[in-house]
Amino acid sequence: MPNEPAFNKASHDIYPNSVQKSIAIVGDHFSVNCHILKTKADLQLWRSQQNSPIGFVPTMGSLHKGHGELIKTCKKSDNNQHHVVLVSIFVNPLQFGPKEDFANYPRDLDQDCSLATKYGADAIWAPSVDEIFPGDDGSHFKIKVPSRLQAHLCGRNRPGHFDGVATVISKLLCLVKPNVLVLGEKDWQQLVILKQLIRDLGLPVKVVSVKTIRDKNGLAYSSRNLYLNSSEKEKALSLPRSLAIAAKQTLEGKVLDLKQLHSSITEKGLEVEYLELLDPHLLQPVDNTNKLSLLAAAVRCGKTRLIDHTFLMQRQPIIAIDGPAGAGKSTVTKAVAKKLGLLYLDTGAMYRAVTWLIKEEGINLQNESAITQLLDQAKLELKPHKSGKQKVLINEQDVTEAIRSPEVTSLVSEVAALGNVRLALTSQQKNMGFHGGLVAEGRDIGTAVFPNAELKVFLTASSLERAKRRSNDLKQQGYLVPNLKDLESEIIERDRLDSSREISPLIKAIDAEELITDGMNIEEVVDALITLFRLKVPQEVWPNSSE
């Protein structure tokens, strides 16, 4: 690997072999033991003794509060499963360039163990270099990161760095075999690269990211902050403050001027290594902020290199969930909205409400002018209710239950195919989503209503599965339940009508993720949707409401 340092393993073993196998940490409210593992044999023995899923937090030591948040997140239950948390402390020589600080990187195992245990680590693995990379430099495999992912930001300025990161993480994952891997969003380029590494290799581990953790002044926690003196720390604060101003101005509709921002940061006494605006997932340059964008910088403050970033967006995120009737969109959309703290927009209920009103007024579906007049005069409202259900009112009448009747269900596809109805409701839905911050479901949300949604999902299931769900819904609502074969035939016919209408037909958006829910319960579908959301929207842009 070019530009990687030659190193003497004996002189760079991270910690002496005399480290104890466990450490007791006593605090104000706790007294716990944490196992210290030194070898692969120690690790294998510890793994064999675990009865719970394993959460893994890889670090290079010199732990701080940012690492603590990773450990706390890892400790949390996932789908009601408790994790045992393993923290690795390994200063990886492969990710240091020849003029970088591998030999001087701060190492203090006692302090690291105390902090990791305080935040909830169950075990710490601190192997030597030879334990991870036995033999000489030409004796082990190395990963090559795709050039597009490291053509910008730190990848361009630190050749071989991310190859070293990918190599050690793939090795650690194969040895630890965790269920969950927790990484920080502060090193965003590294996070994107490691997520793709795991996807490409098909490694059976769930990646959870944690937003950048900052001190009370806004400086991102970093092991290299130890190198800053008090005056340099004050100077370093101008970087996160400048990025935060850019993010605020973008949300207010102002155009980002990268040259001006570069000059502003330089005037504060920082040497800018790079300042780039990129697509946050492709890590390629963009020239506008119409979509979620990554604004990232690396600077020199004295002799210390610092990185930071922010995300630019002109509105809050939108999730658009399309799919055929009976796919369970309403149920899971409400749950996802609640979990993420987003508003829930049930567009299907809007079409049902209009269908109910047309039926109540006895208007013929061929009478376009009468329907247009009805729409002009109708007042349609969606209101959250303390029960968790969304109330649907039309002309101030609560029709929440009435719009779920079989009579409305059988007619809604025909009404939804009417051009004047779709035009009126699509316009209203776009107005509702102008500022974002919502989850919307329907038949054309990702294609017609919110084509620029951060996440688009086509949620579906087999016609038989949907017929079974419809049967259960009718039974619970007290309606007469047709036989399953008839219900399935009705669903197949409704799919045909929805997919073949001339205006905004039911189709999967080109960039939508398809999620087939046969055999999945509600919790599993919700978890899958949250995972897809996190692939698109970072925690620091929109954290879960429960976090």
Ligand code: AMP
Second form
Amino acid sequence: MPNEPAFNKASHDIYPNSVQKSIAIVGDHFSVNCHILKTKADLQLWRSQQNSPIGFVPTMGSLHKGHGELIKTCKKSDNNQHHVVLVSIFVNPLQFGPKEDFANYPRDLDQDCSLATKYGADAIWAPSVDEIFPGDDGSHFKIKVPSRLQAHLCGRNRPGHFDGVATVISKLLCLVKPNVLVLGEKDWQQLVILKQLIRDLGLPVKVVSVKTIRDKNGLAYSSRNLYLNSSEKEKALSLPRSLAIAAKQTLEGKVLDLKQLHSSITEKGLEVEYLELLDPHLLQPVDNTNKLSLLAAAVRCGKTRLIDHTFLMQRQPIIAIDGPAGAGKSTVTKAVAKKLGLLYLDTGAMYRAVTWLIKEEGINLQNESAITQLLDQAKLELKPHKSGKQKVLINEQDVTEAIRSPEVTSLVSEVAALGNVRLALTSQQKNMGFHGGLVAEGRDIGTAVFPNAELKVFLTASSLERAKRRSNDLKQQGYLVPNLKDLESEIIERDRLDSSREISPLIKAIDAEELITDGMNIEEVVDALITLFRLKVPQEVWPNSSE
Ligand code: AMP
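Provide the structure of the form predicted in complex with the ligand, given the form predicted alone shown above.
Whole complex next, starting from this chain.
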């Protein structure tokens, strides 16, 4: 690899003493014991003494509040289990180019220990270069990142950089064997690459990301900010400010002008290395912001290279959950909405409410004009309620309970197949989703209502599993419960009707994730959905969740 740095380990072994020690650090407001591990043997011993799941935060040291947030997030319990947090401090020579700042990269182990411990680290692992890459440069395995993932942004401008990152992280993960790996969204391209590395190699670790942490002026914390003098710091601010303006304008419906943005950043005295608009997951260029997109830049401020990015979107995120009747969509959708702080758009309830009204008015389903007139005059409302249960009102009458009756259930597929009903409700749902920030479930949400949803899920289960769930629901609601075989036949017939109707049949959108929920409990399905959401939507875009 021509651009790989030739490193001199001896001169950069900054922590040569490889003896395990405990030091007491007394900071301004705290006094703690910080356990510093140096060798692989230290690490192995420490690891063998832990009884809780291990959370891992890899860093290059020179810690700041951004790293602090990663440590705090890592510490937070996962499903009520406490994590022991290990922070590694390792300036990885493989990720620096020959003319880059490996030798001068800021290093201060005492200060790092003090900060890491203050934020909640239980141990720090600061190995030497020789400990991680013994032998000379040509004597260890290296990971090659797929060219697509590094064809843009820092990948294009720092050849070999991500191969170096991927190599060291795989090595560290194999040695630490953590349950959870916490990474910053600050290095978005790195995050995407490492997530794919972990998925491709099947490494048994959960990746949790943390949004970019900024100072009060908006400058992203970075170890390299130490290189900036005060006037450069002021100048550097024009990068996050320009990106933030672009994000705001996109939300307001303005078309992004990359050339103009480039000029305006240059005019502020920053030298633009790259400024690109990409699909945030594929890391390939896009030419519009119809979907969530990544606007990322690298600039030189004086001699210091800074990177930053923002996400552009025209509305808040949408999750579309489709699937056959009885797959448990409404229960899990409600729970996901609550956990992520999204609105819950229960489209099934809308079809049920219209069905209820048609029955109530005694209108024949063949009478198209009477139904169209009814729809024109109907006022349909979904109102969030303190109890967490959403109220359904039609023409100001509360039909929340009535629409769950077996009579409505047996008629709703036929009503939902009527063209005029479909048209009226689909257009109402689109209006409700204009600003996004919601999760909707139904039969055609990902295909017809919100084809641009950030996450589309096809939630399903076998007909027998669904019959069992339906039977339990009916029992709980106090209705007479038919035998399981009849319930299953009813479900199979409803699937047939839903999938074969002419207008918006139930089909899985091409880009939907299929989740088969047989044998999963509600909590497991909700967790799986939230994991899928987090794969698609950065914390920075939708942080306010109680996951
Ligand atoms: P580094 O020490 O620069 O290798 O970074 C170690 C980890 O901290 C990486 O996962 C980074 O993405 C993350 N990180 C660095 N700066 C920030 C920041 N300002 N906000 C959030 N995470 C950050």
